[in-house]
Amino acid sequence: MNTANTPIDPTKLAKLARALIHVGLELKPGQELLIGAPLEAAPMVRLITAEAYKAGASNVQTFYTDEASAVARYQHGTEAAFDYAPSWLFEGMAAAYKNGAARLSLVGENPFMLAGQNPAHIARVSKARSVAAKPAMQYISDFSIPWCVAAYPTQAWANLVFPKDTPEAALHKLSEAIFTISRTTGEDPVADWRTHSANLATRREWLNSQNFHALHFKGPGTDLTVGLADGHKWNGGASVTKLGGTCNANMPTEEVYTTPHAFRVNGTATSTKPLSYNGTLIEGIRVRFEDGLIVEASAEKGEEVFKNLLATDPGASRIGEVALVPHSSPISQSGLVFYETLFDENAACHIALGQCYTECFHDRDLTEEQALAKGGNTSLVHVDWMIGSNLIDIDGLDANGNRTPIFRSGEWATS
């Protein structure tokens, strides 16, 4: 292949588009699809749109984002602009989801596009958007509808991941990494994804059979006990939606995950990979929990942005997800830092600040109040950051404190 002319393999891109429709969303005839994507992802959006209509979609509507326009808000906006979000847009999305529309989000924006902008302004915009989006996001957090997040290789992102390469070579390398890690390089990516989901299901079923009371993470800078919510359920691989079908919420994914108890987390945790959040790179995160609440927090880089995130609302300083990912995952073994949570979270065990998934309860029809009573967290945000590595051991604890090995040196301790 002449990477100068075709840095992104069109055949592999088409395979990814097909996999997103048929296993990412399992789109049904007559179903509507809403897509969010950066402008640069238009070639992939067109392929996805065609696959969706082939699958019988009634309508495909795309909402594009543009980096230059996003930055212009911070450069030229009035103070009032930082506290506004188009609630009418999210109300429309909520109406579509209420009627059963599926949602697909493509990431790929420059992770550092807001670097140098006022962190307080970034926090205000993020909070305003989170408040406005809540009516729509409730359909996502409880898996009322099929949804999926995937990636498209943009030039700005490629230049960041491969800074020593020419732009064309960097874009080619990033696209190939995405295709490989997203399991779309084989003859039948749909079948490959179903096999992968079945393997993750084996892990989650073993964890569900153990009914652990808590997890204990131990490694450099981390000595953390994460209590698990009452009636919690482990998930991983394909998720069953309330419409009855399945979806793979993240492509790629290597995790099994559940809901922690928002008031039973104690100890210290240190990040093992950078967190890219709202256009800022946050590195060297270190926190201390007491009874679920982060009472001390610092970061070697991006600390102000991190602390603004924690101050979003009361639930932002508690966690709503804990996820297990082996160090041998393809993303970890690639040796790359993608500066994009979709990929980096699937390289290591992680926790998420903020909103829990009510899907991660055996009774998935819980109201928000009922989920809170069982230990679930509520917040306007849900932000994953990585605490796993090949130096982390994890034990499962029963109600009496008896231990069962889960991970040793970053790998599953069970066969």
The other form holds:
2 protein chains.
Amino acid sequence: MNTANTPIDPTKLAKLARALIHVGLELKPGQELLIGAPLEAAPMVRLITAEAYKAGASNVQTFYTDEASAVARYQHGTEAAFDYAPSWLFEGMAAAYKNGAARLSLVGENPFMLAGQNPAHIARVSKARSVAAKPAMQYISDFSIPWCVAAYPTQAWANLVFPKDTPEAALHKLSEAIFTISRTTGEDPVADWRTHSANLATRREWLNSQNFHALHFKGPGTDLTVGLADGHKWNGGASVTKLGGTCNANMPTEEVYTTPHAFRVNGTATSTKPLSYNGTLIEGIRVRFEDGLIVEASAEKGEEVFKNLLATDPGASRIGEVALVPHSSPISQSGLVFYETLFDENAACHIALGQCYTECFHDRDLTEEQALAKGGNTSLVHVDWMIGSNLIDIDGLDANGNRTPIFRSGEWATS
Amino acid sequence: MNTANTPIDPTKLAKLARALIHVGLELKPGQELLIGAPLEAAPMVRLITAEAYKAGASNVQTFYTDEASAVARYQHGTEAAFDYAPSWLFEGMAAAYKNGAARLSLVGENPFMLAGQNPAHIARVSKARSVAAKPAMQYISDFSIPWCVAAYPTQAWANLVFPKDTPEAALHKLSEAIFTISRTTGEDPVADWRTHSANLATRREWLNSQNFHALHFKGPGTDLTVGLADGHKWNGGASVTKLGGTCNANMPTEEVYTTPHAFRVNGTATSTKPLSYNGTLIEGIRVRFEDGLIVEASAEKGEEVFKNLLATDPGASRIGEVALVPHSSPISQSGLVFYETLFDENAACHIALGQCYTECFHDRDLTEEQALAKGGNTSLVHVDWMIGSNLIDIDGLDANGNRTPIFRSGEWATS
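Previous: the form predicted on its own; requested now: the form predicted together with a further copy of the same chain:
What follows is the whole complex; the chain from before opens it.
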């Protein structure tokens, strides 16, 4: 019960903050913490900051983002504003990560904030930022450090997810959905998360024991064979970082995922949920792959933004992740569309355009070139979109084409 | 008139934002802007960001600070949290400044936010931060780049300045005081600032033409001879940056100021206004100098914090700035105590413990060692405190001890 009579239950918010520090990041004494968050998330940042210092953090540095200031670049900016990104800042962050700092990102900004801005400008800004961020992102994509992405319920986001409710009711409903789906409403969220991770580990280890050559997805508008990278490894649940501890990179997370082979993907795929990318909603994506490359692409909404995304660099037209999520996941069962990848990707099986995770190889110390030789894609972007539903069947294929059922009607084929 | 019926007049706020970009910084097309601001100042940061992009900024990066998160370090932090500062961040900023970025800082946080925290912890955190910030501060203290410090009226600050008013009335009064004192309420604040700068330039040039050897301050509790550095130069009003443009480093500013000789200051000085330092209020400061060094120091309130400040490093017990402000300045006439140096220092003549400004030498390209040889102090800190009032007389002394009146009863002796 929310005795404070505010839309967002402060007790549940405090539980989530505590879970992020102790399960999301397993923050260690003396470790620094970098936080990225929308301005509206300040109440949660304060709780997280207090938990971090209690856990012995050397410093908590928060980088706040603000919708109005982000939009101002497009509304008022000149040409100079579209191809520049602050490399000095990302290089600074990379130095912090090199020194062992942890990273926490809170999502929740208005998913549509850039709707109506010039897609060409959005693409230029996004690309400049991706290039500048690469030295810092490297520490995240290879799990050099503990990192975690979680959510804070902002009003703009709540209004979008619950358009028929009053603003206050919408905010309350979104916050409750986040708390439930993030599995932080029980007596002991840390213990609950360990159980959840163990369940994901069981699925992951079964897939690793099968060592499939490829997956075959079959559903409405989708008939897709996804080759898996040589030496690929399935992950899911808690990740072991190169510092030795574990982290839960996404809270919530419901997926097991691995690295596909960037040159062995063939067939067609149709999106089953909207993709919110760079402040624009992309719906009804339909693509055709030939030998890993997307050779045909369309979208019912946001097609120009989607095509700009594919054109970011050569790797943006190939995939770097494939992930399995049962239709019975709490997010899918909520029946909600969150317009936010952290949630929507955990509602359904998905693939990601762009950069692979090198942790999804049995040999974790592969260079980018070595990973590429095994089929691990490389790109400035990593963008998940959903191809799963209650109608999807998935088979595992061995090198000879023998089939093993993995999913039937959106659920694991074996209990 | 404030037609929006909010405590802070949005029209006046927009005028101030515009003045900061065009007079405070004279931001150039293609230039990057770094902003530091309290969270509460977001409405003003948005206006400034829009103005910056209109002026052709390549990027606006805001670093928000938050009182609750800053205090959390002291409330919950372990030993690890008191001697660490994020060098990687300041080195990043230094790289941005090296590349020509401008800097805007908005003050306004609760001046007392650290009251009640352990002074030894405050001193350790402050020192670690000063050491880490030095590479970035260098670009500011030598005017390599345009920079400006201005104010945003926060509720906590307003409550302190107007303790007898309702919160809404206090916020309104503080905001109006800021707008008036910052000279941005007229039809054309840019033109008004140019006139004001010209007046300060007249005073500055007269002082430079006199080339005094020392100043003698005489008032209640103060009998102080301040030797001036060899080759010192008086500044005031707009400053010329090494990039070639001009900036108004403080808005408001009412002072003309120069570099004293760190080893030729003798006598006693008593503070005439409270000093807010590191979230603590220091009142009734009384010090005695011998050959530039503070050999006796006391304060009626906040003495421990003041003595910790003096102990930061050897240069913290010597002075690096002396500034002249007539008692008739708008800030002094407001009769308010702001508990914020940006305002209070512009209400009265003051001296600053610590680092000198190398721009206050005729030869601006002096190294720190060369400046020191001429009497320019070096330190991790630069902290102004007030010794002026309507009772202060100031004489200029030449090398033979001949006197020229500069101030009588707190006003310029010549009109």
